[in-house]
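Just one chain is shown here, as structure tokens, and it is the form predicted on its own.
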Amino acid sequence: MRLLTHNMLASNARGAVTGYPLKLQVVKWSTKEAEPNADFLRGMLPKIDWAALVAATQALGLPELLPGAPPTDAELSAEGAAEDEGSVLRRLHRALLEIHIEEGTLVCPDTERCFPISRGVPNMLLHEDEVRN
């Protein structure tokens, strides 16, 4: 599961008020290189909950990966940003698209309901008695 996916998931379990953001408990993660796409990242940035993304990178033990505030369009559009490993564009790309959670748990912030992540796939299925009416 990529952190991009994590940033979009919420719990719909009975008792959940917002069910977002899900707390991330990581057992195993890996990185898989992908070609940076600045246009994609600029388009996705308004849809990203920055605080949840930063919390996810901290849960991975990578607190220095992202700055505390979202990058500006100028930072994402800077000349050579796609090639510069230290640029905000490359760090955002790494966080959203190259980090893969292989094993772990997503925890609902409202109900503490745990959703397992196995072989990179989060299981968000609810038991019948957990479904909201």
The other form holds:
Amino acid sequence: MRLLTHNMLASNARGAVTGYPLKLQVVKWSTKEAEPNADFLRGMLPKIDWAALVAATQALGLPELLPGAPPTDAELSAEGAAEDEGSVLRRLHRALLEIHIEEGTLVCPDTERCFPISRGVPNMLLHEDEVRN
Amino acid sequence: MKLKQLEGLLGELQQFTRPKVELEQYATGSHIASRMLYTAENSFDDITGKVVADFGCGCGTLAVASSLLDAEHVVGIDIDPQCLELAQENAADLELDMDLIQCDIKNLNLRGLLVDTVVMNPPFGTSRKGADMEFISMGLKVARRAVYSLHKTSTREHIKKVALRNCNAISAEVLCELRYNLPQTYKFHRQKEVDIAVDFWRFVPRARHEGSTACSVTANVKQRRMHG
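Having displayed the form predicted on its own, please output the structure of the form predicted in complex with the partner chain.
Shown next: the complete complex, the earlier chain at its head.
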């Protein structure tokens, strides 16, 4: 599971108010390179919950990866940003699409219900009596 | 990617070895799957560069097809762990990146806006009544642009009514009627093969938050014919 998926996923356990954002506890993660797409990132930026994304990178032990505030469109469009490994475009791309959480846990912020991530797949299944009505 | 090439790659995917009748697990054939996704992309621009979710992804055929058509981010969701393992293997064999979530679609909680397009070959509601409508309803909650789905032609009127009235669809359109060739998957199937009439649907959700986006989608329709 990558952090773009984490950014959209919420808990639906009984007692959850929003169930979002899920707290991330990471045991194992990996990086896999992907081609950055500047247009996609610019379109995605206003839809991303920035605080949740930053919290996820901190849980990974990468506090330097993203700035505290979302980058501007101009920063993402800066010339050569796609080639420059250190550019904010590349860092956002890396955070959203290149980091794969392999093993760990997602924790519902309202109920503390834990959802295990095993072999890259979070298990969001609930028992019948846990389902929110 | 050419349609024939897409169909060929999908034809090589591993399918379920022991399908579960209660989940109505039927493989989506490569012929239908390739045309579904090809139409979604070429007629409506709903796949390439988009975030696509495959509801009830099974062994991942529609998710893989989305990824092959250069969806920027693909998420496959299924309740069945064995299916998800297969989907993972299928994606790995083609060196595709795709995220998988184990979840019951009716309990899914995904923030709207982030997913552009939902594709699915959901249960037809034969084994558990209403399962098909749960999928449509959740698809329309999650998708920002469109939901593509397959349903039995015999349920056409019902689906149209419920989608428009109760599921927040602003349009519900049958793009094409297909013959779904169903090989004998389960013991209760008496005939070796049956053809059932299936509709290929496109649902458009009412726009949330950002007023203009979804309204412009219908204007973007270039061509409504099915390819191939």
